[in-house]
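Only one chain comes next, encoded as structure tokens, the form predicted on its own.
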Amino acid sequence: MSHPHLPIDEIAATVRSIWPDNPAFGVVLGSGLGTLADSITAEATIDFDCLPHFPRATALGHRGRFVCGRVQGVPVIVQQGRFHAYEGHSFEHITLPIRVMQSLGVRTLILTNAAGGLRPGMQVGDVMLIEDHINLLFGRSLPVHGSAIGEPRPADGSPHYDRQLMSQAEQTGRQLSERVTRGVYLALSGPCYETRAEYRMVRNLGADAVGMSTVPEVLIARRAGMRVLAMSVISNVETSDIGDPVSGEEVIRTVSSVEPVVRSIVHAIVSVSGVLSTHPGH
């Protein structure tokens, strides 16, 4: 998969020069989940600063590096920190790491984020598997020039989120006796957390959780033919029109406390789905 304005092959070659393996799985760690990278058997760490033409991660709690290694013997590349529209990044730069992962051989992508809960009954610390999304991040599904990239794309009506991977994640949640649900994720540009009026708006649009990331990565991953599992850790719940605003530091503390659950799901998906990752369709 190539892009006329982004040196994907050059970046991938730099990664291979440091870590020559062929990862079947890619993992993107959102706010508060960076320590999950410590759970893999690391063989190389590559700071984004070391990659040619690569953006810098500036968001709170985003380390900005690839951790390359293995989970139960399976080669995995972990993106420890991501890029956001509110940092001034374009769709192309936000999705650049996913394009690089695809060039390295990744066929199954696991995405994580922190999100505000909207659905009645949600609790702080819940893990919500994203089964659909509402894209208000860029106001378009793919870049205008997307049809000229020459990438595979999902057939009309095919789901963005892999149902079999969701079922495996739910099974892991049951084994851990943890709350793992499914829901709709709505992406806004940020960087400010939503006002109470905006919370009412996105609830009325049908969202179960709201955040500032993930959807661009999902779109480009599915266009590249990857299987996708995406998870939101509910960092705060908007239950009424009165309440104290949440801070970024509080989000990171809350999400960090749920990292063991997310880690267990990631490890289970990698260990169970290694064979399935070579069949990215439904």
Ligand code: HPA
Given for the second form:
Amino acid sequence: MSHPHLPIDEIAATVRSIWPDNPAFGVVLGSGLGTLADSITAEATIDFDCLPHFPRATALGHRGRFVCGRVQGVPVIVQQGRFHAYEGHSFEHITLPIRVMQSLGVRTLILTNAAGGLRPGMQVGDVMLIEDHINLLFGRSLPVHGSAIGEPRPADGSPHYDRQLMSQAEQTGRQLSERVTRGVYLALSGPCYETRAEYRMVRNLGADAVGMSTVPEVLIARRAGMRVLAMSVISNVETSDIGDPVSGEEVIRTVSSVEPVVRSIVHAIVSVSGVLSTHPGH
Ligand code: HPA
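Form predicted together with hypoxanthine, following the form predicted on its own:
In what comes next, the whole complex appears, and the chain from above leads the way.
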């Protein structure tokens, strides 16, 4: 999927000149999950500053580089730090890393984020697999309206989230005796966390968790035909009218403590799917 206005091929060529492998898996690390990159056998780290025309990551807890390497011998590219609408980034810039990953050969994308939990019974530290989303981030579901960029519109309402990958993630959760649930993620642009009234509103709209990212990347990954797993670490639960508002630092602290669970899920999926994809008879 080339794009007439974005220098995807040039960026991908720069990555390839530093790390010539063909990663079939891409991973996007959300707030507080950056340390997951330490668990891959790194062969190259590429700061976003080194890539032509690439935006800079400025959000709290987002480092701003690709870590390229292997998980159980399977080549993987990890985006350590993402771009958000609240930093002033456009839909095009937020999703640029995904288009670059696609150009490098990524076929399966695992996205992670921190989110506020809304469904009664949710607990801080739960991992919620996103099974559907409500997109209130940009008020549109493609980078540019209509077919102005010369790309066909995908089927409306096509299923975005891969059921087999969700089952694998749940299986890892069971093996670890960790809480891994499924739910609907609603994306708002932030950057402030919601008011009590806003939490009530998004719950009433049908969301189980609320955050400020992921949906644009999912939409572009699906247009590129990738399999997608997306998971939220529930960093705060907003089911009552009492309690102090959460802070960004607390969110990062809480999410970091759940990183080993997310790490296990990522490793399990890459090793199982990586083996299957290198043995086409399966
Ligand atoms: N709202 C929006 N984004 C978030 C939250 C929240 O409560 N927690 C972590 N990211």
